[in-house]
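Shown next as structure tokens: one chain only, the form predicted on its own.
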Amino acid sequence: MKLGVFDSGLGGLTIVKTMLESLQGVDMIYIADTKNAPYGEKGAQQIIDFSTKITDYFIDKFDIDALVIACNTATSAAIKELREKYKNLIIIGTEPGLKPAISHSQSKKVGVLATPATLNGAKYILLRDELSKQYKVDVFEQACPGLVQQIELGEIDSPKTISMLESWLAPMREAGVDTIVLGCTHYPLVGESIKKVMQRDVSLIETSNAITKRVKELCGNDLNKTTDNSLKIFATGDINENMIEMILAQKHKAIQIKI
């Protein structure tokens, strides 16, 4: 099975890693749209245009069977349009794990770290309002401008990154938040730094396992359990290959492409 996966940068590799560990018989093609990163601070129509061009590239060059949008922001902005345009393509999106976080929280105080575009998305707002009312939970939201760029640079626990996290997390720490939704696929990479700043063993909710499970559900008949996986990584601009190795725990070279 040929599976296309894309994100604005390296964050989507956190999902790729889980899929590589859990699936068999997948030819995976990953595109990091680093030329246009970060998506979280772009307009909705721009993100739709980027996502459409990447999907066209996947179909034209690789004839993919399924697409994983490994980006919360691109899912929020573009998945509806992509599903309407590519009706015969299986498309799986990434959304913040708000419901499992609310179910898990003991203090009924849940934090959400995400990009501005994700937090302003109509689908997310509707879900948040419904769940917080239904479960009587306080939701503490925080946009994290600049954090994706820090992660792309490999600044996982640098003083600047810790200082940024401290400014965003201090209100959650003081409010007694015990569960935090990582609403961007980059954010699991600073999970340990988040726990350090929170000064307690908070639960961090990300969705790579849920996405992998969904791929199995929708594509199970196309998976060949007797063959190994393969992975090709492409980038539309500069990319930190040391970070690729850190995320995947193996060397991979990113091939530069133009879309």
Ligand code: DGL
Contents of the next structure:
Amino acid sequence: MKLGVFDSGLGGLTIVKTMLESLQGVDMIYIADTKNAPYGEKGAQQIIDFSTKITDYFIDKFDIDALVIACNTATSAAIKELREKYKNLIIIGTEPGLKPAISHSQSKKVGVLATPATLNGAKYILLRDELSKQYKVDVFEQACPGLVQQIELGEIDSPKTISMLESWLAPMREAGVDTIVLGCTHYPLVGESIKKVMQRDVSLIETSNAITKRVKELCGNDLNKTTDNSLKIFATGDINENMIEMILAQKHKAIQIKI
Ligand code: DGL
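Instead of the form predicted on its own shown above, give the structure for the form predicted together with D-glutamic acid, please.
The next block holds the full complex; its first chain is the one shown before.
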């Protein structure tokens, strides 16, 4: 079973980690499109073009069986186009876990941290409006421009990152938000810093388990229960290998590619 996984950078490795722990017999091929990162501050058509090129590369070079878009921003901008173009490919996307966050929140005040592009996505806006009305929940949204770059640099708790988080999270803290959706796959990497800045027992909702479950459901018959997983990491630009090791708890040499 060959699984292509991509993100603009390191963030999607938070999903790869969960998949490596829970699946068996999968050859994972990961592309970090660091040359074009961050996606979240780009236009939808550009993100569709990046995602299409990466998917073509996966198909031409590896003949993948399924694709995981390990990026909320690329899912929001491009999953529809990718599903139309690659009709025979299983495509699994990543979306902010708004529904689980709403059912989890006791204070009925939920925060959503995501990239500007994800928060502007039509599907997300529709879901937010529907759910917040249905469950009478206040949703506090915050775009975090610049946070992905800090994480790529490995600055997960540097003074600059903490001060960015402080400015975004203070209104949520004051309003009594008790549950925060991490609507970008990079953000679990600053989960501890978010908790520190919130100064309360806040629940952070990310979706790597849900995605892994979906891979099992859709690819169940192709998964070989007796063989080990493998992982190859490719990057279109520079990548911080210390961060790869920190996320996966194992060393990986990223191979440079041109797409
Ligand atoms: N990790 C990504 C996401 O989930 C991409 C962030 C970015 O490149 O701006 O949205």
